[in-house]
Every structure is written in C-alpha cells, then in structure tokens.
Amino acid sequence: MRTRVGIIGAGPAGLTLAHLLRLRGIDSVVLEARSREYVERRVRAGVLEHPTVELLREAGVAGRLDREGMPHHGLSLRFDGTDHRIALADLTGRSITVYGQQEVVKDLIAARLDAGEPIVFEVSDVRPHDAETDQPYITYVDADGAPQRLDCDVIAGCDGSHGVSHAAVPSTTHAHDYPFAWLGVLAKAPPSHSELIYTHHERGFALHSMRTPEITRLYLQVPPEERIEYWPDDRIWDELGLRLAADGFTLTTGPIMEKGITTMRSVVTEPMRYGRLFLAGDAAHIVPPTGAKGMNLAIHDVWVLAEALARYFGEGRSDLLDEYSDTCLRRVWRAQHFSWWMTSMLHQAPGADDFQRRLQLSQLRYTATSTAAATSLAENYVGLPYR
C-alpha cells in the first residue's frame, strides 16, 4: 500500500490525527495492534477539557458526544471532612465535559470506517523503517499471517509509551516516578455527587467521578507495589467510605465491574520527533492521572501535527513540521507542572512528616479561598487555549 501518512496506533491520538487530515484531503492508514472490540471497550480517561471538545464539535464528531457528555462547571477539593468547590466556569468561562476515552474512540472509528478509510486492526511486528530520509515505510504482518510494507511520506507514532514508535525515537527522556499508585474501580452505581470530588484525607487521596448516570469511577491511593488480590470489593468500598466521609454526603454503592491498580509517572521525551517520524500522545509523554491530561495533551499533539502536514502537502512549506515538537513540549511542560503541582497537593506521600503534611493543608486552604489560586487551577483544569 502507499499513502501520505502512516498512523501506528488506533487510539484518541491516532484516531483523532486521521479524522483530522482527512478533513483537509489528506489521505492516510491506521495500523493497531489489537481488535476494534478490544480498542472500544478499553477504559481510559474520561475528562475532556473544553479545548478537546471544541475541536471535536469543529471535527464533525462530537453528536454523540453532545447527548450523553455530562458537562461540568465546578469540582470541589473535599479536605477537613469539607467541599471546596472550584468553580471552573465563573472563573474562566469554560467548563470540562466527562466522556469517557473509549466513547470518543468508537465515535473516531465509526466516522472513519463510514467514510470509507482503512483502519488496519490485530497488525503485528509493526516497524518503522527510513524514518531519517524521505522515503519511510512501515512493515507489519496482518491478521491473516501475511507480511505487508506501507510506503509514506510521514509516519505519526501514536502508539503508547511502550510502542514501536517511542522505541525508534533517538530522544532524551525526563522521567520521575511517584511514591504512590490508583487503585481504581468502575462501578455499576449513580454518581454520589454531580460534580468530581479530589479528596485529601490522612488515610490517602480519593477521587469521586463518573462515566455516565449510571456508573462511577473511584480511585484511591495504593503503594506502587500493592496488589489488586488484597483489595476485595467490601474493603474498597470501606475506604472509600472513610476517605470520601464528609457532612451531607453519602457514597452509593454498587457491584464493582472492573478494577486495577495504576503507578504513576511523569515522562517527557524530547524532541518529538526524528525525521520524518512523529510521535504523539503516549509515546512522547505521560502525566499523571491527577490533573486529567492524558488524552487531552495526545488530541493536542495531533492538532498541532495535522496542521502542520496540512502546511507541508498543501503549500509545500515545513515550517510548521520543523517547529512540531517545540510547539507541542510548551504545552506538555504546562500540563506536567500542574499534574505534579494537583498529586503533590493531594496525596500522602510516605514518610512525610507534619511539617509537609501542615504545608499541604496550607496549599488546600489557600486554593480553597483565594480567588487567584482557585483561577489558576481552573483555568489549567479547564484547559489553556490552543492558540
């Protein structure tokens, strides 16, 4: 096969990447590892800032996306047993819509598929090949056992933190690993709240969301080395009914129908690019949970690329390739600092004595009160402006 743009990785970012250059007549292939059943039904993030949908609305995918997406104005940062509710919208105007990541996927997947465009799933041995001269091609063997070359002008990585893209990818990496992981559980219960809930409580975080109207999404903090064999579903909902405990509020309860436990890391590569191979999303950084900026970040990665090539076929200008990665990484810093700045705030960290302890609940009071704080959590919760 020859196309203009080879995609590795049928998630948000690469999904979204292709949607995107279609739009501007650009053609491309996806390549993913796994099944299409498997790629919707994979629980992700489920926060999207008010630029996210946006440029979803402008994308012509977001019909779905406007029925069931539960809009948020506030979250409340519960601290001393007490909500302190940041009100995203009074303070900047914008809102955030929870939706969850695996609904935008299927929405992406069948907007390509109705239009006609290959998405190539359960692809193995996918390699990147030439990226450094202007003849790159991708090599994969398909389903059906059968080795395939994709000759492209670009090839966009969107294929994870531990795909082959980030791999071929010559780049500095700036990694930290925090003291602590997320213990998280979807549960087959209505929210106990209409806003999400940051907990900071003596016991560990917890953080109250939802997926729909009627399943929630609950976290708490673990050990990095616990093991989901030792938390049985009345011992979760015990803690997080300890740690979510607060005058007026009662946590509703219900069958437990997935959970896992997550580490966190913070991880940025740079550049994010080499040659004519992109990475994006996953496979250029990864933040921690805590600030939602997971699949936000990815969507902005490809927005800037797919304006970008949108410059370099249509105009044949590469300004705006050549400038990719730094214009990408301004906005990764951003999105680092202030999911560092949200889990240091909230979290226990082990051994922490209390002098740090006295200086977090400070940070929380202060938040809670100040006008300024409170904007500046807002505004980056919300989501910075593309432009």
Ligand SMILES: Cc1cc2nc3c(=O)[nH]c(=O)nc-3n(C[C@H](O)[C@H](O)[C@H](O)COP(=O)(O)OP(=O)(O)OC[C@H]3O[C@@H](n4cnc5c(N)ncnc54)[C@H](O)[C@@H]3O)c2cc1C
Contents of the next structure:
Amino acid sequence: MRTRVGIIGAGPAGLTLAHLLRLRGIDSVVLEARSREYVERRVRAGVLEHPTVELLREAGVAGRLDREGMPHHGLSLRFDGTDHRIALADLTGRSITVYGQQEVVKDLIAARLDAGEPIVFEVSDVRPHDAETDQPYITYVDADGAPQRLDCDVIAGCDGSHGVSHAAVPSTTHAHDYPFAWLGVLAKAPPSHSELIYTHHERGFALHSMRTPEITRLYLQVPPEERIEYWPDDRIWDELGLRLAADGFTLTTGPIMEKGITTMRSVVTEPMRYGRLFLAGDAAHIVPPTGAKGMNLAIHDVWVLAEALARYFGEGRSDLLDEYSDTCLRRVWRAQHFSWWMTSMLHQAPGADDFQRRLQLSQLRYTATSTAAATSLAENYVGLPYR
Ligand SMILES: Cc1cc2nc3c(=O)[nH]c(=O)nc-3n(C[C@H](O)[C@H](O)[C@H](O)COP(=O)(O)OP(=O)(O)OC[C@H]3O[C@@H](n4cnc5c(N)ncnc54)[C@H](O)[C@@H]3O)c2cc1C
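Now show the form predicted together with the ligand, given that the preceding structure was the form predicted alone.
To see the whole picture, the full complex is given below, headed by that same chain.
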C-alpha cells in the first residue's frame, strides 16, 4: 500500500489530521491498534476550547457538537465552602463547550468512513522505518495476522503516550511528576450544577463536571499509588459529598457507570520531529488534566501539521514543516504552565506546610477577586487564539 501520509493512531490527533488532509486533497491511511468500538467508547477528556470548536466547525464535523455540546460561559472556583465564579465569556468574549472526547472521535470516524477513506483497525506490531530518509514506511500486522507495509512520504505519530512513535524520535524529554492522581467517575446522574466546579478542600481537590444533561463526570484527588478497589461506590459518593459541600449545593448521585485512576504527569518532547516522522498530541506531550488541555493541544498540533503538509505537497515548500515543532511547542509550553499552575493552586500536596497552604489560599482569593487575575485564568482556559 502507498499513501502520502501514514498516520499511526485514531485518537483525536490522528483522526483530525486525516480529516484536515482530506479537505486539502491529501490522501492518508490511519492505522489503529484498537477496534472501532473500543476507541468510540473510551471516556477521557470533555472540555473543548473555543478555537477547537471553531476548527471543528470550519472542518464541517461540528453538526452534532453544535446540537448536543453544552456551551459554558463560566466556571466556579470553590474554596472555603463558597463558590467564586470566573465569568469566562464576560472576561474574554469566548466560552468553552462540554462535549465528550469519544463523541469527537465518533464524529471524525463517521466523516472519514462516509467519505470512503481508510482506517485500518486492530493492527499490531506497528513500526515506523527510515524516517531519516525521503522514503519512510510503516510495517504492521493486520487484524487477520498478515504482515503489511505502508509506504508514504510522511509519517504522523499520533499514537498517544504509550505508542511506538515517541520512542522512534531521538529527542529530549522534559518531565515533571505530581504527587497525586485523579479518581474519575462517570455517573448516571444529572449534573448538580450547570457549570464546572473546581474545588480546593483540605481533604483534597474535587471537580464537578458533566458530559450530558443526564451524565455527571466527577473527579477526586487521590494518592498516585491508589488502587480503585479501595473505592467502592459508596465511599466515592461520601468523599465527593464532603469535598464539594457548599451552602445551597446538593450533590446528585446515581449509578456509577465507570471509574478509574489516572496518574498525573507533565511531559514535553523536543523537537516533535525526526526527519519525516512528526509527533502530534499525547505522543509528543502530556499535561495534567486540571487545565483541560490534552485533547485541545492534540487538535492544535495537527492543524499546524495539516497546513504545513498542504504547503509542502501543494507548493513544494518545506518552511512550515521546518517550523512545525517550534510552532507547536510555544502553545504546548503555555498549556504546560497553565495546567501546572491550576494543579498547584487547587490540590493538596502531601507534606505541604502551613506556609504553602496559605500561599495557595492567597492565590485562590486573588484569582477569584481580581479582574486581571480572573481574566488570565479565563483566557488560558477558553484557549488562546491559534493565529
Ligand atoms: C486515561 C486517560 C484519561 C484522560 N482523562 C482526561 C480528562 O479527564 N480530561 C482531559 O482534559 N484530558 C484527559 N486525558 C487527556 C486526553 O484524553 C488526551 O490528551 C487526548 O486523548 C490526546 O489525543 P491523542 O490523539 O494525541 O492521543 P490518544 O487519544 O491517546 O490516541 C492515540 C491512539 O493511538 C492508538 N495507538 C496507540 N498505540 C498504537 C500503535 N502502536 N499502533 C496504532 N495505534 C496505536 C490508541 O489506541 C489511540 O486510539 C486523558 C488521557 C488518558 C490517557
């Protein structure tokens, strides 16, 4: 098989890239390790920045997002048992949209398959080769166990943090570990509040979020080595009730459909390119989920890559490809700082002394009461403009 762009991974990065390339008349093949059903059901992020929504609209894949996504014009910082609203739209003129990552993935898969373009699911032993030459290729084993080879002009490594692409790029990795993890819950219960609530509490951070008017997404800070078996549903609801308690707030409970623990890391790979292999999304960088940036960064990366590839294939110019890594990394580091800042402000660090806790509270109070500080949070949260 031969194509222009061989894409490894059918997450938000790989699927968005394939779609943007198709709109620019550039053919690609997407190779995915899992089944279609699996990737469409994988529950992860759910906050879309304003520029992400605009891009999906321009790309013609926002029909369902516009019907079912929930625009949010503000969020709450809850501390000392009180809500402090950050009016995202009033402060920035922009807002965010709550729409599950798996819904974005479903929309992109449907658009690609409707257009008759290939996604090869359930491949294994995927390997990029000869990225340093002008004839790179990918080998893999298909779902029937047959070895295959995909020749291409460019390889896009969109296979997340556990994929094979990252390891094929000789680069520097900057990493930071956090001394906590998130226990995430998806519950069949209407949201208890119309907006997201980021809670700083002496027992640890908690986040009230949602996916639909019937489904709540909730998170609790837990130790990084915590095991999900220690958290029966009743304990989760009790702990959420304690941390989210506030005057006039009632936590709506319901059957827990899914629960899991995600550790927190910040990782940046520099550069995001080796020869004709380009990394995008989680394959190149990971952010802690507090700033809701992971999926949004993945989509920004591939927007930059698609523009650069269009110029390369259309005009024979490689200037944008040469700038790809630097262009993406400017946004990645901004998102890293914002995610680290939100995480540090809201979580209880083990072993933190009274001095550090007072600094945290001072930062929270300043952010909640200063228009300048609230605007800084808001403009980062809704997403800085692409251009
Ligand atoms: C467990 C988890 C929970 C998260 N929760 C949140 C959250 O609550 N809030 C938030 O804002 N962000 C969250 N994130 C971050 C966000 O989901 C990611 O930033 C986003 O998925 C990045 O998209 P991506 O396309 O780069 O990578 P991914 O979504 O990881 O997609 C990579 C794709 O590549 C496939 N793949 C992997 N290896 C291979 C291979 N060798 N060959 C072929 N295909 C391969 C994978 O199956 C996958 O489909 C979470 C991430 C994880 C891992």
